[in-house]
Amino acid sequence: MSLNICMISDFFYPNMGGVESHLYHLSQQLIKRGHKVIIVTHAYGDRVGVRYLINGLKVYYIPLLIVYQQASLPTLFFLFPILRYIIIRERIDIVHGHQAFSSLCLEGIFHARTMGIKACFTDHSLFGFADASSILTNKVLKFTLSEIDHVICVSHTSKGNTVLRASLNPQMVSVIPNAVVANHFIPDPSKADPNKITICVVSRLVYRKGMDLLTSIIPRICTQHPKVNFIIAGDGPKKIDLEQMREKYLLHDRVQLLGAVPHSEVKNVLVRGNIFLNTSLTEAFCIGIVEAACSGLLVVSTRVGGVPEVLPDDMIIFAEPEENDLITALNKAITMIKFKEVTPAKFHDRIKKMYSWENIAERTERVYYSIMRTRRIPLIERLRRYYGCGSWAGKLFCIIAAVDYLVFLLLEYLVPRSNIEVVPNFPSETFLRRQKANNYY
């Protein structure tokens, strides 16, 4: 059975990151499996309106106000008219939201449920429970997921975190990890300096990624190992700290700061290294270590979040998120590379079998089919679930849901479905056949 699927999130290309990559590759594989997929995101600069990507993947860039790190300003009801128009116009069966940080995602799921459309949510991050921002985010997430059809998490640690935050039944939460396009990360030992051991870091340079730890351990490693160099790719507010550290310890010839690197160029950075270092303080999955192992690097990582679930023990060395423990783990990795105790170049074939987008799309498809078999929740049941979200928050959520339903009825009256033109589907099957005939794939 072919489905019409709407992926919705604030985070998509041209912005770069794990969520953006996940959305793109999952959508492409679902199209290859015969489904129609569109993506709804906010406008990026002058990129407004409809754009087509390869294989007929249609992207709606909606003009919304951005408030913080590409997250759009919550609009509550103002997104509803245009989202309803897109859902009816594209004959959407399932709305699939990504990332709890995205207000566009949470609003899209809420409005879709008001319209009676099936909804799914994928959580890509871990959240705490103590600080004010986490408490607010968790309360909004609990409100949105009160009537969700299914939830997907990228690791078992992430599943436990999401179940607690949103008070979900664990049976309605599946674990489907990220994947990697293995052919984009082929090891090339000739690119590495044979006279040096190079440690690669590819990350956003922010506090959450452990940049303070990185800043403190680089001088110590460089002092202990004269033939060890660092390559750091990424940008962020902590870049100034790394530059100051390099100036202070005169490490210009041993610490290379590349700045922001397009994802298509990440492979060219990784193949220059021998060891990949991840210093994250919290991480639900960390696709970066999968890409590094696929490129033939031995991985050293902090033991946080869902990271221990990602790679086999012979591909990764763990350390606690503490300076001395990271130094110990790096010394061990450097020794293993120096005496050739491991052959990271052989990791590629194993990673290729472990993490493939074809498998991820197949598992996600099974979730979609299970969603389509669930019954539609009546309004009174929706209100009952919202009422259970808290003594005062529950009443507020009930009011919001009731007003949203009235807005839906008003839109049905002012802009009847019969007046909305349904768009023809892109001939994906014909397009793919021609691409294969021309040896494009």
The other form holds:
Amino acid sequence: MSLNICMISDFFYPNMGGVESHLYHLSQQLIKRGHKVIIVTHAYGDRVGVRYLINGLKVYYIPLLIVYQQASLPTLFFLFPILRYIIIRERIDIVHGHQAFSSLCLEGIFHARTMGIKACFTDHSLFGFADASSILTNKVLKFTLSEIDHVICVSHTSKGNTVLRASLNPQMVSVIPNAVVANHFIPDPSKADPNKITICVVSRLVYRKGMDLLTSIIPRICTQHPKVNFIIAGDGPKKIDLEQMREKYLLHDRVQLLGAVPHSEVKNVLVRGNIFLNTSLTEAFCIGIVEAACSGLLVVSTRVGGVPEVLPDDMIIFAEPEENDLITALNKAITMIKFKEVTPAKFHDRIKKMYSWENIAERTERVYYSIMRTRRIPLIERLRRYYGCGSWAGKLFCIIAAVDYLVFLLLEYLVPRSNIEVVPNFPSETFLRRQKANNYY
Amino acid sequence: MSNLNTNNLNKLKNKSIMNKNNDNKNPINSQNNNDLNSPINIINNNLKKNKKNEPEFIYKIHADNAHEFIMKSTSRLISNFDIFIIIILTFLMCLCFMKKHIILSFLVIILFLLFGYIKSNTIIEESLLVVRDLGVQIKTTYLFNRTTSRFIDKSKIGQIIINEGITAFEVNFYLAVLISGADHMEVVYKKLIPKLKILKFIYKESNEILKPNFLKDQLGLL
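Can you now output the form predicted together with its partner chain? The one shown was the form predicted on its own.
Below is the entire complex, every chain and molecule, led by the chain shown above.
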């Protein structure tokens, strides 16, 4: 059975990041399995309107106001007309939202549920519980997830976190991890410097990625081991700290700061190293360490969040997120590389079998089929679910849901369904067949 | 005997009814016409079902190499809303004359003129004329038969395309001409937007006139 799926998120290309590439690769694999996928996101600068990516993946760039780091302004009801128009013209069966930080996604799920369309949500990051922004975000998430058909998390730690934040029933949360395109990360032992041991760090240089820890351990490692070099790729507010540290300890020839590197060039940076270092303080599922292991590096990482679930024990060395423990782990890794106790180049074949986008798409498709079998909920049951969100919030959410239903009825009268033209589907099968015949795949 | 005759008659009747139905099923009914100058009306299937006033599509073949695709508005020139506004404005005018307010009467006169200006910009017809070896002409006809037209040379035409665009609360299909050397494309039907069936027909015909053997590369969307 072929489904029509709509992926909604604020974050898509041309913005670069984990959520964006997850959306793109998952959509491509679902199209190859025979479904129809469209993506709805907000406009990036001049890029407004409808665009086609390869294999007929349609992207709608809707003009919305952006408030902070590519997240759009949460207007409650102004998104409804255009979203309803898109859902009807494309005959959407399932709406799949990504990333809790994106208000477009949460609103999209809410409006889709008002229209009776099945909805699904994927969470890509961990959140705290204590500070003000977390409390607000968690309440909004509780509102949206009160009435959702299924939730997907990227690791078991993330599942526990999401279930607690949104008070969900754990049986309707699945764990489907991220994946990596193994062909893009092929190891190349000739590129690494044979006389030295190189440690690679590829991440955004922000506080939550543990850059303070990195700044303090680099001088100690450099004094202890004279043959160790560092390559650091990425950009962010903490870059100044790293440069200051480099000036202070005169490590210009041993620490290289590459700045922001586009995703297609990350592989060339990784193959120059022997060890990959990840010092993040919180992480739901670190796709960076999978890419590094795929490229043939030994991984040293802090034991936080969902990181212990990602790689088998012989590919990764753990440390607590504090200075001395990281130094011990790095020493162990350097010894293992120096005396050739492990051959990281062999990791690639194992990772290729463990993580692939075809596998992820198959598991997601199973989730979609299970969602399609559920029955439609009457309005009173929806209001009951919203009412249980809290003593004050429950009543407020009920009001919002009722007004949304009235807006839906108004739209059905003003813009009747018979006036909306249905879009002809892109002939993906013919297109893929021709690609195969021309040996593009 | 009479039964057989009536049966035959019934069969004949059914046949003729079926033929008529078959004619109507074809959405684009073109009649062969020896006189090349008279317009060939193409029956728009949707026009019968619509309760609102949808624009009408007319396909004129002026010559073998010149085809014109016209979208004509079928709504009344002065709608109910316009009559309402005129009544309110005349009422205000009378009030101002009776109370002898000069400034307010000037304001009402300005409102009248504004209303007249907006009404004169309503579009009653939009057409695309395609001439082989010459190019295309996009013509819009406003109220009181005022026309503006834009001609695009054949050498400058990249292609005529159908694309989707996001307007305020809708997503619509539109027809556009890509002009090589310009930074924006020329949208053909701006206000009287035809349905997808008609757009596909215009797309196929105009591209065949401008670039013969064009349809070989299509993936089967037509």
